[in-house]
Amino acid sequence: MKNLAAALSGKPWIWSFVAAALVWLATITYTGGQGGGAILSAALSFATFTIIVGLGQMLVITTGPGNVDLSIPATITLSGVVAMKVMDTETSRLLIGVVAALAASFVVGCFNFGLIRLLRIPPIIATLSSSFLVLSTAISYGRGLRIKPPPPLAEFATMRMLGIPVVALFVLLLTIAIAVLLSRTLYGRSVSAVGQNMRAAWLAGFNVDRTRFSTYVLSALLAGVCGIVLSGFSGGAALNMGEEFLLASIAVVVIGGTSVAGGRASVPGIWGAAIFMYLLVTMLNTFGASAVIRLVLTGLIIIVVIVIAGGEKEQR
């Protein structure tokens, strides 16, 4: 047991789960033990959307310093709008709508990398600029209409099995797939190598451009998946549906233990960080904290968790 505890303490991602557990315990202690299960169930429901985009952002950040995808919120909106417009509430058009939404997301990923590679624009500027164009496209295409999702999509996004959201199980499978992709494939090794030292990776024979292209496309596709599922969960697409995921997608990556210097991803940490962030807001609301106090305490607590999780020295 001591060896296991020592091994776990050396994993940066473990601290996000520890923080989530402490926040949950503080909440149910304040409520006298009432609603603990309901809070966890709600956390699984709402945190899954952050987990989806967090996985994509994690891949981008792992490719090295300066790499970040700020177009995620706009891509979520575009995907949701395209899916709902194409489906048009018809179950028979569900698959076509999903394919159309993912195709639109794929184009966003290609466009982002084109700005970065061909025009030599820094990723943070390229994806921020792209987000304005993508959101404008979503506004123009959606024209402010809110179309309900087909019943199967709404049921999938809201259904529960034994109290566990079905969408959380779907995201768990998606997380496992990303973990296998990073640990068992040439692409995963390429992402780590490029993140540690791009020139050294190129000299070692890795196709740096293909790796970065694949990463930005995967990030956009995952944002697209989030847009589709979120539309089903919330009863349709809205033009502000992606706003909250801009900073959240970055925060869960950093809190979860992924190195902001690149070269080291932390897949399980995305889950712990996303659940922690939801539980933190729930705890502060339960305590009756004002909006100002909630913002200040949220920021301070997140900083503490990041400092603890990032205590491991970077090795180059």
Contents of the next structure:
Amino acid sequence: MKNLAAALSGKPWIWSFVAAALVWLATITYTGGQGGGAILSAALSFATFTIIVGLGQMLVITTGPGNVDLSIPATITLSGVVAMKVMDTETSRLLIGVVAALAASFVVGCFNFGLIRLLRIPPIIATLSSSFLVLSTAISYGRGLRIKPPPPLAEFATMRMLGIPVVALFVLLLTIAIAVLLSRTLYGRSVSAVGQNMRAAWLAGFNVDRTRFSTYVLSALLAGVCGIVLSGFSGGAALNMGEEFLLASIAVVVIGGTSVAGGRASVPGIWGAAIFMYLLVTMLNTFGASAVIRLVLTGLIIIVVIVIAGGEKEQR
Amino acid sequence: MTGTVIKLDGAEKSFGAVRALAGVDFSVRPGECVGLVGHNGAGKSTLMNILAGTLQRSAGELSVGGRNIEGTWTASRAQGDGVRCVFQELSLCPNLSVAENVRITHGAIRGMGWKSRAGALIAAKLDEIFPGHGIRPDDEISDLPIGKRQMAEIARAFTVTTEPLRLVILDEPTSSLDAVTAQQLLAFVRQETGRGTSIILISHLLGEILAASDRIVVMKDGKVVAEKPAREFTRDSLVAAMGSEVRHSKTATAKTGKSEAGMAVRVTTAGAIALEARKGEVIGLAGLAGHGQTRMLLQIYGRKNAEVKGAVAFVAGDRQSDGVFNIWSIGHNMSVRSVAALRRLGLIDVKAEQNLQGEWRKRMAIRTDDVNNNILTLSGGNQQKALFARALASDATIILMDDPMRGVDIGTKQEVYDMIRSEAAAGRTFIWYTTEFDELDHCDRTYVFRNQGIVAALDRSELSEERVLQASFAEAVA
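Previous: the form predicted alone; requested now: the form predicted in complex with the partner chain:
Time for the whole complex; same chain goes first.
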């Protein structure tokens, strides 16, 4: 029992998978075992978008207390709008559209870091205010027109292999890349070091500014990727397409077991938490809960999970 | 015999497989100053934590003021019974002022004007212990240099409102204090014991222990190995009791034929005298604490207005705020400065990293059975060794040391001194701020600081404690 507890305390992400499994079991028990596979398949394809931005948010939060990227929703929208408009439904313009959307996201990341570093604005305010600018840019550039994605992009975003969304496999590769980045590169070490103690990280030889810059840019780029794929998935960009990812991107990081105090990221937890969040809503829908009840319960359950998972981490 | 203030019989404490205390009998009488010495990891801090109620003993009897303590001895019970503790890792809240920190331990200060009353209380005590301390009660702790923080914490432990004051535990109290304030503290300790307060003094500076204590207890491997009145010990017999061989650092030989070697560091912005360090030199920075030595190191590290040739590594003295990464393992803390050089195709070579960690665990004799354990499982001195390993294992040719021997035992110090000497002989440059005069003996040249500037440069042949003190205080004399 003690060994089990010790093993679990080193892997806080287990809890998010446990929670996801419990919610799934509750749902299929209610439906009498029907649709379990379909629910999982749907969860995988919807959760992937949250996972993409969750990974970026995780990097930002790991660089220490106070660091958070609230411009993710606006960046998703800007990237989606730019991608759709530049591609203009032409398959031949797909690549240039992707590049343009990522370039726009890159600029957002640089802008965020500029506000934080040069103007010394706290990240929460800096990214929140930049998100207004970014969203306004997206609105004036997109002018509310809904342009369909080129067919190959739509296909990529919705295609399934053996019931598994292709996008989920793509995001799995992305996740593995981020995990390697964190555990095996100098950048990963410096994110963890900066997150624990910025001054000690500087004195240990890390370039603190470069680390924080790369992190905000990476977060913006991942939001950009999310915007492109999401536009392909939902048949075009919409000005409110990023909205739901503000809370979701932060919630999956915290539920997934990443330390809010900084320094310790939990990559697998992002998957468990994103799937859990989707399954939770599915479960409440299945139970026939009204929208109000659904929101209240979602809030309460997130609190409970954070208390359980968070309580395990405080010991040392 | 007037009984005991506090008494432990057969105290034991284990942390997992590590047995920190293996049956310790320990007692303190009223008005007595007990000196406690031993190597890093000998169990001193563990023993003190048990007395202060911040750790629970695994076995053994505890009695306080002659009463046997049943149940849990907590920190608040200890406080109520007049047991105070100044720990090695400073414990003031950095975001609060000095006065506000005083209020934390004194529940009796309440109602209107509490802040000014707390301020008056601490100011009076600071004046008593450290005349001319220069600390204001409304200074925020994070704005104070580590030496002043330590002074504030020590003074706080001796303030009295409604709760009694019977025993104060001072764990390495002088480690961040310069020579003058350390003397002030030791004089106050003698005075305070004269008033009937008991004091437990832990220090690696044996001169302090011999001068201030009535009785000296020597610990080794979780046991008490010697216990005698202080006057029956000498420096050498004390070192022998702790189990290290006696060595005299004075035998250090001056290196020859390196004066033609190249310049490594030159700073000309600190007053009339320029700081210069050549390859293979050990340079000392001396003077009263907080007079610009650490700032000089940071200026060199940041290469601001400083000519620096070569890679630089920094050995922190203030482990908590400048050094240790709390959630990392011992190994990662040691290899962090070297991982950049251990990359192949952009990825850190895990095997090479583990080899480096294992090698330096052995070279520094860090007391752990597994470098993958968390860094905080180590005692303070062993954490410091890991920080030395971090710098020495790296590719840096210039090593900056910010009073790095705080809380390091004498045996380890000797090993580190030897290592510094051999690394300097191999061409590395050391710039070493120290508050311990003896350590300047290891330096080829010493710069004395006053008011953020260099006021004297002393070659080893010119070095004496008088000259250093004279330079530190010249302004007051003139």
